[in-house]
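In the form predicted alone, a lone chain appears below as structure tokens.
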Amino acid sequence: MIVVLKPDTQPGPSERAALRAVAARYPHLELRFHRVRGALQDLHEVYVFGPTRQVPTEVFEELPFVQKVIRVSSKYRIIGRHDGQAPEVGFEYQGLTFSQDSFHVFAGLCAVDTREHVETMMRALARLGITTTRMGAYKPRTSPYDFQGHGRACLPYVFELAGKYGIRVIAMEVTHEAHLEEIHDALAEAGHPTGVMVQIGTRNAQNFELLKHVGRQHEFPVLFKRGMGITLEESLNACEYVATNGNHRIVFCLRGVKTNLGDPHRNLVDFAQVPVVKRQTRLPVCIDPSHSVGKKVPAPDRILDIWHAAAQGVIAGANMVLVDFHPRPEKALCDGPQAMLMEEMEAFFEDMRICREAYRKRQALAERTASALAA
């Protein structure tokens, strides 16, 4: 059950006390308060957990500051899209908006290897006016003998260079709760020159203790990558773990699923599910064409498979692209074969602009068609 407060109503001590007094009439109910950032205004919702089937909606609706009460039918109680809720939500971080209507490209190093390469990457992004990137400091690998990332040792110069080149947000994977503390400390020591969106990688998609931990902290938003070998429903339920622990600033990332049916690509590209995630939830949706395709090969039209896959996701409405570049892919310590060259960066961003513009035109066409059918 979701209790939607009237617009511009702040749930202060008196409102919270009144809501808890109603909930106390029924056994085993728990209230959780959530601020919803809408396109035009902020709303406040109260999630009522427990045996709510026998609770009449009127007992909450009678409160003068309550706008309406929604009974939840979707399995995704917090991240789900429910009839009667504000249709568009999102969050702001470091001056950037992340929602189902925004668009960002996080281009960067899959794994940080040298300071020189980090600076080359950030300098190129700054030249193109891009303020978002990916930088892998902690790298879980299939083989214990592969490069595992420099960890906290590289954080000082990554954050320093981000400040130097105006990078506002860095997507960075974490594999343990201690990594959050290391990032927090390194940002503080550097004077907070940038922000970090912590990434839950596909190998940790069902690491429920880690999900709970990133949910309990509110400093960093979360980029959650779909599990490589689990269903979409299982992955969205994993996001619900983050949300139920208090952190609602989540971006859901499609990165391909592990099956030989996708050969010769590294994974079976699942970007057709961009609109599915946007329909079932209110989360912004990211795509990762680099890890979906896994190799830098061109089609006969001279367009790289990675570009084609990215275009499929963006033209379907993706809100964010996570993609690998490297100054010297042949010397990369992780996933070099899929990294694009710096010389290809400007063209890739132009291609993404074209695809985003095409999506906007498709969106406008659909709205005109729907209006004509309703007339």
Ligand code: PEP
Second form
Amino acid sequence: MIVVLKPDTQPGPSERAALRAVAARYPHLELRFHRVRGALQDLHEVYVFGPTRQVPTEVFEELPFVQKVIRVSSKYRIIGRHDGQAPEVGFEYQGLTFSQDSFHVFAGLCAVDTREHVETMMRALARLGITTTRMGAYKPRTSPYDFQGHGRACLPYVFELAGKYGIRVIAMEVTHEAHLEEIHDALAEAGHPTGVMVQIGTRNAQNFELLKHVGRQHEFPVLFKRGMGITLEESLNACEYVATNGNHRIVFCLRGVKTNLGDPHRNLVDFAQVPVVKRQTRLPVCIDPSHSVGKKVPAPDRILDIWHAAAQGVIAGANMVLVDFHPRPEKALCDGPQAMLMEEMEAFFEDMRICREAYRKRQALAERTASALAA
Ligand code: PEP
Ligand code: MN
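Switching from the form predicted alone: structure of the form predicted together with this ligand?
Let us now look at the entire complex, which starts with that chain.
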């Protein structure tokens, strides 16, 4: 059960006491207070855990500062929308808004290899007015003999250059709880020139201890990538581990699923699920066309498969795109075949703008249709 307080109500001592007094009338109820820092407003929600089935919603609704009470299904208690009852709120980070209505492209290196390549990337982004990127430092690789990422050794120059080129948020995968500390320390040492959205990779989608760790910390928002070999429902349940441990600043990323049915692409592109995730959860939805398609090949219309896949996700309302570029893909230490050239970056951003505009037009059309039907 979620008790949503009226907008801009601060649950002070008297409100908390009133809520606790109501809860005390029923056995084994536990209250957890949560402030949802929304993009538009701050919301305070109180999660009621325990045997809530016998608790009528009215007992909380009668309190003057309560807006409404949502009876949640056991699925996705916190990230879920509960048949549209739970509002979508989004979050702010580093002055940027992440919500089911926002749009950001995180273009960058799959893996940081040299300082020079990081600088080339960030300079190109800055020239296009882009303030978001991806930079892999900790790489979970299929083979132990492959490049594992430079780890904390590269963080000082990555953060320094981010500051130099006005990068506000870097998506960076972590594979162990210790990496959070390393990123925290390196950011502090560099004087906080930028922010980091910590990425949980597909291979760790059900690493529950790691999920609990990123959930317990409040410094970094989380980019959760769906598991490549589990159902969407299992991925959303895993994502709920982050939220239930206290961190609600989560973006859910679709990145394709592993099956030969997706051949010749690296994964079977799953971007038709953008609206599904938006309907079932309150989370902004990201798509990763690079890891879905896995190779840089053009169709006869000269449009790259990666662009076509990205377009499918964005035209369906995706809120974020995570995408690989590299100054010298043939020299890349990780995922070179799917990296686009720097010379293609400006056109890619233009294509994304076209797709986002098309989504906006489709949204307006659907709105008009729905109004006409209701009239
Ligand atoms: C990545 O984004 O660098 C990555 C390894 O992706 P995934 O976890 O989706 O394979
Ligand atoms: Mn990769």
